[in-house]
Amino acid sequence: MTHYAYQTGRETLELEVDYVVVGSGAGGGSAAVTLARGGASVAVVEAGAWRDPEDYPYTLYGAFRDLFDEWGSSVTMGRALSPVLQARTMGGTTVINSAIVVRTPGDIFQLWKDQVGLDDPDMPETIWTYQDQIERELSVCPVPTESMGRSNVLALQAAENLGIEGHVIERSVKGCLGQAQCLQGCRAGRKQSTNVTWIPEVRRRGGTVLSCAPVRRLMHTQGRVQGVEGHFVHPQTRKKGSRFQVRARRAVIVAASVTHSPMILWRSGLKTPALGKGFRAHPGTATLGSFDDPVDMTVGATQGMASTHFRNDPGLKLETLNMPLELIAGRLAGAGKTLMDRVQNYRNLALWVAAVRAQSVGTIRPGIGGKPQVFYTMNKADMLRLRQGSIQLAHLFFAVGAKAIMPGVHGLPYALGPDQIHLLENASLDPRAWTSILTHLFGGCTMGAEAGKSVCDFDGKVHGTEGLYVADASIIPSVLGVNPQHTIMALSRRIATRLMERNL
């Protein structure tokens, strides 16, 4: 039950365990707790700092400083610059997301069979069985009625008015208080992020945790990985501290995120042909709706309503998203008195989002200073989906009495009324014209049957390298059209369980 945090000195911290797990989020947390429950000795090596819920920041500014990777400043290179948001903290992105739980759709397994050669007919039932377990462990339940808040209620009513399937979101939150603080970490400790649940369990079972410990490279000789090494880094100053080496008697499991897992392999010289390829995402666009009466996005679950009505055609997921004033202000065009006048309307605003089941594919490569750089541009078909998503959001808003919407599209008026949707229908398809963000990232270390076209097999084992596995969203070879956290956790549990079964 040992925790090593930032430390200085010339001596190297040296440890040896059965399994080293790099990363503590959805993938790393699931793998680590599964191995620890099996009786193995486990070390979790996390780049970010450990913060308990009561130590989370009160503001989004503080969250970007303390919890997000690179202050949330990472963007894609391509036709447009789109933010790529991930966490850098114990618990990974489970700390700063909305804890949304969606079971892996059955059509995804058929897609993987057709596109990447999945040959395990038992995988669907295995994944769904693990998801049953995870839902019980993480107290998954629908957002309580008393915690919904008006934005979520309005969206449910709008979907009903238009005959669109809409549902209350299920989340891994125990007794949600409806404080709309998911994006900056739940200070009330109700969100069942892995730093609250699984990582403490790993420690109770004798596991070792390193925080503020970004892995520089994998130690390997003669085709076998033997451990990881790096330097502790101060969470605020980024000053380099002592060196660490953690050796693995059985295996290293990399679960450092879609952008960082490929970089660890790159820096270690394991440059398989498919490394960094197959990057995919759910690009999203948000629309603000203005109402005569207060909505109050600071009250209610951060996300409480979703619709997968358009998941297959045209390929969209619609959902609510309560955002604090700090972020909303950036979406309100103008400056000076104009901006202040618009900010005063904050209480009467709701923000709803359309996420695209995009088919566009990008790559991840080392950028300036060796940091991961994503190259990604949405193709025309995906831009059509994005525009259609914005149109659907407009219809939803006006179906429940919004007096205006603010789609945030260059070339359109700041606000549109119910009789101006036709302007949105003819909006530019240039990605630069849209305010979009990339969430739900996939790929970079994709799994597949062919070594030349994938990085690892369906058990997460890296092709041609012994003792090395990947168990996060980077192995997923397609977008899902739904939130991926539940799929990541179940895939990781499957990988760790099979390792234990084979005594590897």
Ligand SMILES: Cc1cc2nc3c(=O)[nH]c(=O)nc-3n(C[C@H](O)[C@H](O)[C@H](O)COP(=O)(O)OP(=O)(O)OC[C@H]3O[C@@H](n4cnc5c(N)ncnc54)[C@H](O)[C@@H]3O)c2cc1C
Contents of the next structure:
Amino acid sequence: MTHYAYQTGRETLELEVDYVVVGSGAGGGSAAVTLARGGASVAVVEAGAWRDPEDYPYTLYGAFRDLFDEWGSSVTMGRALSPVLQARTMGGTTVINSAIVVRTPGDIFQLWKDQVGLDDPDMPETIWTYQDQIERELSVCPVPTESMGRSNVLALQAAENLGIEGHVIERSVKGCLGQAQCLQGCRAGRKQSTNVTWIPEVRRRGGTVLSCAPVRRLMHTQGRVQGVEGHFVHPQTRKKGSRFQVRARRAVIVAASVTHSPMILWRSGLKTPALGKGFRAHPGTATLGSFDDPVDMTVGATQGMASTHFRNDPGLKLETLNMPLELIAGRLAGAGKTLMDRVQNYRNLALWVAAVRAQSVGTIRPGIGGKPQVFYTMNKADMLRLRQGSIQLAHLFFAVGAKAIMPGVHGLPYALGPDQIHLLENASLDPRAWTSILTHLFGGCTMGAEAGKSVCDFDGKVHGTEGLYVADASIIPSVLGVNPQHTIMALSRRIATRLMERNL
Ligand SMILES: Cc1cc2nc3c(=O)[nH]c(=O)nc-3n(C[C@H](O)[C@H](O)[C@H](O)COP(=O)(O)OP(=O)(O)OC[C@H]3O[C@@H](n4cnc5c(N)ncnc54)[C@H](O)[C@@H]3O)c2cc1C
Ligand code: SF4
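Form predicted alone already given; the form predicted together with the ligand follows:
Following is the full complex, with the preceding chain placed first.
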């Protein structure tokens, strides 16, 4: 029932509940609501502020300031500096994502069996059963025809023209207005992010929520974790407020994201050999297509068409992505009149992306000021996949009459015509030549059978500890080749359910 937001004063806020859930995104939201429905007392401790949809900022600048982790400025260290995007707000990255919902493919469970010793034959059925429930709870449905917008329709037509699989995306959105604003938070409140669904339900069921409350460390003695502590932080000034300590009678469930969950364990002195290892991602690159007549990217669902045709070979997912002018402008090269001409052409542009099912592996370590730092470089095989993705996007664009494409690759002309795809085929494989972004992240607290090679077991229990569980994307020991939030939510529901079944 109670919501503790930023507060100042010398007194420590002290609370005690059955379960403390750290983070309120895909993993944390799912765990918290599952525990609350089971009758447990739950406290959700979230670093970001609580914002209702009508309070989301109008501008992209405001979204980076108020909703994104570190203003969206985190980048990988490695051969290239690729942005690593996550949210820091009540609802986590579900607030700023495109709400695409894809079931965990069956081959993933086989992969986990072969590579990290998954020994639960019931896992696939359990996960799919939870995904049935989640789809009902979050109103998952295909993008309605009236909200598609021209870019999504063009991409579907392009896939059909080329004879490759292409489909209308399913999303957790109720009554989409097609305002292409998902990445800034859906001000219309249509997207079913956890801050408008499960976290309010946790509160209705008597749960407690702390916002602006980044957990600094876990309280523990002799491997038994008893709670969490930290200081409130003002969402705008970043000024430190009162201290808080939330004790857990049963368990602490860490779900603070791929980069932050390992750091919480690290700061708490619970460093194990695998902590921060096994970082993986679906690096994505975007190509602009220019048409003779308006496409109007800001009309239509942010993402409405996808193709999994190349998921296994070479390992790609193709999608549309409607983006606001502020973001697109960064991709329009030139200055003065040239730039203005290109900006004027915005209405005629469409943006489509290729996300790589990458095999490259990185690590997460404490960086400057103790903030998480991702070390990651795409290997040559993944760069070949990325280039292949860009080539497929070019074929799609030209299959529906685009006049030119802008792949954004250093060393190539700014715009390529239909007879210049060979230039893309020979584009540099140096990661620094490409514009790629990491939004689907995995690992850092990976699950596995062997304690030396993983951080937690398949129930999310951190090896060598009592009362400590991880339930977010950081436990996933591979890439998925599909959008991850459904898998994260279902895994988290499984972890919370099994915790309660054992009455822990
Ligand atoms: C732009 C973008 C678009 C995406 N689109 C899709 C999509 O359409 N479909 C899809 O399946 N996936 C999508 N994803 C990925 C998906 O949203 C994430 O994989 C998923 O939300 C990760 O869940 P999580 O619980 O691990 O972390 P998050 O959802 O990021 O939640 C972590 C939470 O922990 C909080 N936190 C961090 N540190 C602390 C701390 N010290 N103390 C307390 N709280 C803390 C954060 O503020 C955050 O609220 C997208 C991602 C991005 C960036
Ligand atoms: S496309 Fe617009 S209306 Fe639809 S879910 Fe996204 S932000 Fe909301």
